[in-house]
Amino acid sequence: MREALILAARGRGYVEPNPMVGCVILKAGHVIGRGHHQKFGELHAEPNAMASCTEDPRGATAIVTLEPCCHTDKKTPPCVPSLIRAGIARVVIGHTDPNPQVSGNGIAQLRAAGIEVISDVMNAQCRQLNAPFFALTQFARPYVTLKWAQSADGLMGGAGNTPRQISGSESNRFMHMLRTRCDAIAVSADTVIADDPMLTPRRVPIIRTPLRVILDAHLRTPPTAKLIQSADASPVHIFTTVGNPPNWPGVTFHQTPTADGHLDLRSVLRELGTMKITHLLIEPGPRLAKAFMQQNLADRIWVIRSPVPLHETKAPAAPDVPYPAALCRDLGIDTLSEYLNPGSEVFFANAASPESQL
């Protein structure tokens, strides 16, 4: 099941808003085929495994981190028909499918075909992994990662949030990498009015372009912003609370109620799950950042700590995280730590995600 996870991983990024799956086949004792969702739309990651056999897989065991599924209304054909045609005589079930059309229902397929389950082997484990697809399949939002870089005196930018460059090249390059696996990328409207950011992954292989947005209460977000300046060719969506919004092109205005003079945020999450964002990455300020862990609506957080001071007195500083790292390691001369929150709907293991191991 280790292994199956590992080859899972594999699909961060390309195959949302399916789940990862990883498939390995044994027989005699030995692994006879590997597989694993690999492309939205493509097979899954058990006739993957199939046809990548050296023998005949009639007899073998396939584990699986994701329970088979048995549904015809999609892309691809069902799995646990292929199962049952290639002889399978077990199959051990990392955790079962929280889709409804599913659930329960592929393993029940598989009994009754005379094939031996068993299910919950690394169950945890297997369900963080697939995090962000029990939030949009379950709680109907994207999963939320806040991202920051701050400096060794724990700050965030300069004063008056004045633009500071905190992190190295190589710390910026993984943070294109991780840009390019999300749905969307948020920022806040103090944001673009001191960074004037493009949010676009750059200087890296695409995999996904993601959804530009941007959480403005107040509509302050000139219209010289690069963000709006390029939404002709890439579109940008504004969550706001103002009534009758300019016509901006390729700028698409979501109204949102208000929560403590503020945007509700929880609402903002419902709209994007609409959309079928599965992973949202926001790269706030110290006040948006402040706001998506006091309402517990951040599922991750990475933190990436240069080991230069700013020494600015009046720059912001950034928020304390109170929860324990799943995973610290270098890059370069900075250092990354990412933070799993225990209070998500969606955790089940502090286990590093696969993204942050790049």
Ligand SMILES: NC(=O)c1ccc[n+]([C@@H]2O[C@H](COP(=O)([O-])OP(=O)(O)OC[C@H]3O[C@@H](n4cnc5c(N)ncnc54)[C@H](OP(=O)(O)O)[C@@H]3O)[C@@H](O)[C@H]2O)c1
Contents of the next structure:
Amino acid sequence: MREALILAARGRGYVEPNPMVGCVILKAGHVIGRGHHQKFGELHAEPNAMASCTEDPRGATAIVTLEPCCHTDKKTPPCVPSLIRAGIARVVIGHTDPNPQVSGNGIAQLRAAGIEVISDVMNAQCRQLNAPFFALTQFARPYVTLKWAQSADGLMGGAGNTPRQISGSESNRFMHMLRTRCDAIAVSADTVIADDPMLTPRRVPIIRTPLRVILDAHLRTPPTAKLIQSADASPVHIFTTVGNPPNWPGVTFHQTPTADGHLDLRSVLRELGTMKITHLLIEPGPRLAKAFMQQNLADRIWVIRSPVPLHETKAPAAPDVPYPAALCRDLGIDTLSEYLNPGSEVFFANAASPESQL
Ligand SMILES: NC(=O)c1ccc[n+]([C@@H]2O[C@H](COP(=O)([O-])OP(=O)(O)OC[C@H]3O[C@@H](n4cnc5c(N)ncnc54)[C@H](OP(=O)(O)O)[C@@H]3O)[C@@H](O)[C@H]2O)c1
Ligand SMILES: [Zn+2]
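Now the other one: the form predicted in complex with this ligand, given that the block above is the form predicted alone.
Once more the chain from above appears, this time first in line as the rest of the complex follows.
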């Protein structure tokens, strides 16, 4: 199962909104096949593993991170009948499929065909890998990752919100690898005004181009911002409470309810869920970061810490993260800490994410 999990993780960024799945086939104590779900709409892990078998899989054990599928109204044929046809004797499963069309039915069909099924093996780790899939299918909202960089003296920008390059080149590469594996990237209007970001993945192999999102209750985004100027080529979504927004090419406005004079963040997430956004990366300043944390809406936090202090007064200071780190690693001269929110409804295990180890 450990190996199946590693295989599954290769699908991050390629398979969403599907779950990541890995499969290992064992016969007489030897691995005879390996596979994972490689791309949305393409073959699942089990047929890929069976196609790779170096021996006839009849009588073998299939170890799969997710319950094999049995429903037919989808792009690929169901996996349960193909496991039965191949003569697999035993199936070991990480977690059942939360999809109500499958949820236990795959296991029941395997057992009805005389196949031994052992389920919930490394269950928490398997579910943690697919936390974004659980967020969308069970809670109709994206998985939320906050990511920020802070200086050695805990600052996120310069005095009076002037832009500062805090992270080094290795951290920047990591940030772009991360961007190209998520479905949407959001910033506040304050960060648009301060930093004028593009929010595109650059200088890394492009897996997917995330949707660019601005959280802007009072529509303070300037029309001259790079995000707006480039929206024609790569769309931008602005969440706002302002009615009758301007007609900016490539920009979609989402009328959003208010909460305490700001955007109601739960409504924002719900709306992104209807757009099938599985994984939302937020690159917040300190106030937006605190708002997500205080409302228990951050599932995961990545903090890049630079060893260099800024020594500035009246500069935005990073919030403290109140959870234990799941991972700390070097990124060039910086360090990366990954924190999983144990109070999140999609927290299953304090297991470091595969993409934090890229
Ligand atoms: N180091 C980094 O990784 C990093 C990343 C991003 C930004 N920054 C820096 O951070 C600075 C900007 O920080 P900031 O604190 O001004 O901006 P911010 O934290 O990005 O955003 C502040 C905005 O968030 C919204 N907000 C605040 N509380 C909210 C709540 N409870 N619910 C919903 N929305 C809420 C408000 O916008 P509305 O008025 O629209 O409600 C508020 O103006 C800049 O210097 C920028 O360079 C650094
Ligand atoms: Zn399947």
